[in-house]
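Single chain ahead, written as structure tokens, the form predicted on its own.
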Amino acid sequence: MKKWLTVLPVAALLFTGLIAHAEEKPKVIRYGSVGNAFGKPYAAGTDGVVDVQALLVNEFRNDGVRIERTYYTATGPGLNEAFAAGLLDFGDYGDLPIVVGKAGGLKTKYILPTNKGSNIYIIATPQSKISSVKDLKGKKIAVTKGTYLHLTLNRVLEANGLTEKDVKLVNLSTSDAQNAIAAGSVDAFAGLPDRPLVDQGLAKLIYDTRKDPQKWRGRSGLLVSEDFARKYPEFTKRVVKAKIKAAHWASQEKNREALIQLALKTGSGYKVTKEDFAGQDLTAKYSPLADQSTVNQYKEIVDFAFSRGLIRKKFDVDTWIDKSFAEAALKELGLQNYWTPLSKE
């Protein structure tokens, strides 16, 4: 009796610790997205969908967890700048920023992919005679450096002969670049779907990706803090399983005619976002599977940054990219096998 009298209150204190770490719970979870060119607080895609049906804010609604949605109109780059001043816990952003962002030294884990396939178009000035990639030789070339615009720009630049040396990249957000082409400062514009100077007669399509391989289109990924993951980890697989909800009903055909509504909540026009969307796989589009055709796309990225002088020193995506949440949301909700991995591209 006198041992168990001894042993019962540290095995009390035992047990209200661990109450109390099993209650531990963030006051607010800070969220970043990247804004569009027309300033409207909205998103496309999965996050469009998160925000229209409220995921996360019904996730969290009884936990008393307040959901801060920021939109950064600096996109990619502007959520690196957040993440490094402590502004955000979690941001869904492209591909080459992310990677640059980790290689500069953010404490990020990759935690879900939420897109594997955003196209972009080149445009040009309807006076010129640039009719194809070819004949951008020599010439300027508006692009937002450091997104996945840059990076898909040189491959298709390199799927023609050319490279980054052989044109003059100018460094423009997408409104800037857009002026830039009607006034003729520059001689294309290498962007976002939405292209109203084209409609306007302003402009030319010249090149697309839709008919490309998939690796050449735009990824973009959902970040986490170590801090948070570590601090919070059933709370950041529940952010998680908001996202995964989101990327099923993305996935869905049926579902194709309301994703193309919610995408013009930005800003971006019917005529021209139902031509991006023909002919996508939607369930390739949005697999939120970090399957290994996704490892080995952000190794190619992480190569890209370093050849081109973006980072100066690379990272073990292996170690970088965290399955774990992932699993364990798709196996709460069922569906571990609703989408078929990649084992490579």
The other form holds:
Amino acid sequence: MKKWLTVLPVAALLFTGLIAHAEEKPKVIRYGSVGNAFGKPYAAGTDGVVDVQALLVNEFRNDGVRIERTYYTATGPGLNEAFAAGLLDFGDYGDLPIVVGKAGGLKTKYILPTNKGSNIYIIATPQSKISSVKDLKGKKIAVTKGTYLHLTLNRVLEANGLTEKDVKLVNLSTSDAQNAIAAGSVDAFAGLPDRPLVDQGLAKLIYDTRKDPQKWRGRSGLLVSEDFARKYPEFTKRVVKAKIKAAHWASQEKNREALIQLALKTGSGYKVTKEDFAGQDLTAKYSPLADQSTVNQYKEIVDFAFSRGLIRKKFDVDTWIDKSFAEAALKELGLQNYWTPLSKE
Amino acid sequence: MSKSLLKRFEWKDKLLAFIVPLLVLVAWQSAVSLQLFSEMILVPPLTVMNTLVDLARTGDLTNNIISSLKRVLSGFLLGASTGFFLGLLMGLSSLLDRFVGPLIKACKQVPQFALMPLIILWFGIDEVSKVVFISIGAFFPMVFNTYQGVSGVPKKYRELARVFNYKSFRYLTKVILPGALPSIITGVRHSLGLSWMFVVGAELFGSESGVGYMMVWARQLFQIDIVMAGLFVIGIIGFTMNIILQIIEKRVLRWRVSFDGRMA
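After the form predicted on its own, can we look at the form predicted in complex with the partner chain?
Let's see the whole complex now, leading with the same chain.
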């Protein structure tokens, strides 16, 4: 009898624990991506793979957890606002906006690099004498400021002995910039791979970052709200796991053409997308490792944003980047050694 | 009604006008204090005030206000003057009214923001396109109010002018314009008000200065306090413009007895 009396409270505790554990799951996981600049609500890259292969939905099918996917047409700033309003648990977006959001006080963790190789393309009006980046001195360049395009343009200018002060930047969205180039009211435009104006002879391509070092290119990363990560660490790891599965698929050379086809869903043209992917090392582009190179890159972005007045205060990148979820997921998937960490750059 | 009683009512009106903003301020601060919204998206009133002071101290606010006001003035002058002359001509000529009237009414239905890509294509991305955009906003209230005022001049005045054999200029300045003035001034008020609203829209596109630009850029940089400070500035300037125009209206239309029975 005495034995039962000792076992009962333990059993009760275990039962309560089980209930508590069962309750520790979200009803819904709210996941946001950038509404595509090419006009259709699809994502390219690993978010696209996650959607097409239903990786998130399948991961949580048996848990009864609903996946709520949103594409924010207001791009990075829209995702920052959604995090601030408590409307998002996860968001995958570009390097500069996520830094701007964190510096602005968003309670987020950076848990996974999702793309390390977004190119920019600089086009100019056909009648202009601009044929290289150096010729941009004193010219009017359209760019969507506050995005990775703005940051990468700065890197390209600096590599050619120019700074932002040597040119006149005009803040325009992709579609407005195309109108401005067509009307000849700006001299050049630093934008995305899709360049219908070049195909129509209304602009000429003068530079792109395809042959530049990987570190110059735009990056994106997966953020989780601190609140969600604290309440649901296991679910956070499983979201990361789904994304790593997608990164693994996207990193394989045999899937290159399928990856291009996936990008077309965003409304981008086949020719330019194929050209954009040509020569890109997919394993390096989609490596989910928050290696030293990644950490250094984000430190550089924080410095850049601060020096340009894009953020009012710096923050500690080392504590913001949380590798624990990715490390656990990689281990579960047996992919710890699939990607090579980069220590430099 | 005695004059002193009337004055007391006016004071009551003025006091009432402060109550709603005060209540909004209280509700705003309460929502922040009760943490109904994150402070990042609903910035406390005091923080917005501090941001305003900071922006004013660095000179950013003044420069942006001046840029916006310059655009508003140019766009307003262009749009309102075009609207005034067209409205006048339509009011005087029923033939022109029948030709142009339906087209203008149809154009008014087009959301002006939908025109922006075309405006960029036609006028570029510099000041001209912004002024044109604002002028479109200023044009419509002016054309319709002027037309209404001119066509509403009582027939007996027109006939009297004809009896006295008034020449065109005299007919216009002594009969038509004074008769249409109340409606024209209403047009000016609406036109200027819309110009001020449109400047924010105009500055969304490739601008490097202005209150609208300041707000859009702050949104991109997740500095919501600046966005809210910008809203405050827009409201205050719009309100001030309206007050100034009301004073002018009262002075110009001193002779008119307004609809509520009070002397204007």
